[in-house]
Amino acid sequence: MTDESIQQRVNTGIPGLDEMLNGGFFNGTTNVVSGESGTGKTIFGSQFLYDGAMKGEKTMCIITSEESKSIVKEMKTSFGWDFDELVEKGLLTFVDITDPSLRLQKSVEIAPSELIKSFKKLVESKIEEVKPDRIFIDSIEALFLAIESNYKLRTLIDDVFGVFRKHNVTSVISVGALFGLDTMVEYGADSVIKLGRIMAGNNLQRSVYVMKMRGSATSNEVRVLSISDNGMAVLKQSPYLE
């Protein structure tokens, strides 16, 4: 990564973040979403590519668990956001786990670290015709799970986001917490952005904190985060009752 990228800065299109971020993501980063199931991870990626697509940037979304067809409708449903649209102008790209060449892979019996092996050399040869600006790998878990040796997990992460690095795009990849494996990914990021859910009295409050960014200040402040019509958004309170 070159000096001059390192001080660029990209925007998170999740208003009130880039102001706990100091400036927002920097670029060529990879930049880990972390929470339970249900806390936001998706709509988080998803926001942050359709940011990037609006202002005309290359946008690619890989998803390791389900068909891209979900997350379109979501979407689309809950926000407005056309993805299909994007994708007939070129400016969003889907890999997910119906591709023919990753769909031959798991009807045999091969050892896991294979199959990551395949879904890397995937993701290279699309970042390489597609050469996207930004990229949301949505549950990167569904990779992971079976590897049993922490070693061996360790090593495979950092190959994954090596690829992001070497091509110099801005990633988001989210990860949720099972087995203690969001530790080991998030281990391995530039920065970690943790969503969760508060009890506030009677009230159940959705939270955000920056919990590392390399090179970078951050705001150490847990803050209420919204989910409307509109999208996410990061509110200036805090989730707790004073």
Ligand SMILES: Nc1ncnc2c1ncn2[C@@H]1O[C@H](COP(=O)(O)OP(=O)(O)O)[C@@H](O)[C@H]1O
Given for the second form:
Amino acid sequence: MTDESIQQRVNTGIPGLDEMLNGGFFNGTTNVVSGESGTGKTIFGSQFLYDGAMKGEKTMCIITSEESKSIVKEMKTSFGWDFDELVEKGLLTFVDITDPSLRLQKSVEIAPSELIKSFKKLVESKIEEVKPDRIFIDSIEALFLAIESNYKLRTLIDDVFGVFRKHNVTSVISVGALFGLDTMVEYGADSVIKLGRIMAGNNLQRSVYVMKMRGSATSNEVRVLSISDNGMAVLKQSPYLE
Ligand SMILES: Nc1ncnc2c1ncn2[C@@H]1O[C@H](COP(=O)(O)OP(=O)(O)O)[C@@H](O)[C@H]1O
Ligand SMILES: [Mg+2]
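Rather than the form predicted alone that you just supplied, could I have the structure of the form predicted together with this ligand?
Okay, now the whole complex, with that chain kicking things off.
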């Protein structure tokens, strides 16, 4: 990798966020979007892919649980984004690891670290086949929840993230706030975006801040995250102010 390609930034596709990141994600990095249920993680990653696909980039969406299977339907009803059409055009590829034909699903006979090994192998072969510019994994916790030792967990997270870095894919990985797993996943990431909700007077506001970004200055502000029929956007204002 040349110094120049290390410096290259990838737009997040979320209006207002690139400015907080000083220009966007670094090309080829693994970026974690972290927050509780309903804070906007699936929309974040989908918009990141949609932005790339609309620019003619190749994108890949990795589904890891029953919950994220309805992503195509949800993006259609929420924002009118036609992911089926992107798939037809070859701009978006889904990899659903819960698909029984892949024989990757959790079972009592498969040790959790074996499942992760198979996941790595499958994802690596798909990346080599499709050569995507952007990847979104929704979400990572299904993969790691069964790992009991934190030491092992760290090693496995680094292992999986290493696959994306090796292939120079810019990735967004969502993680929920569950049993402290989010903290472990955040350690391994090049950048972490935190989504949340904040009480402002009588109002619940969506919020966003950049928790870390390796090798870059970032904004230290907490801002309002808006979700509307046009998608997700970061507003200039703080959720704490009227
Ligand atoms: N068109 C829309 N306008 C406003 N809010 C929306 C719209 N579409 C979805 N939402 C909201 O987005 C939230 C879901 O975001 P999602 O990305 O699925 O969260 P997570 O993946 O973190 O659980 C829900 O609270 C939902 O009401
Ligand atoms: Mg989700």
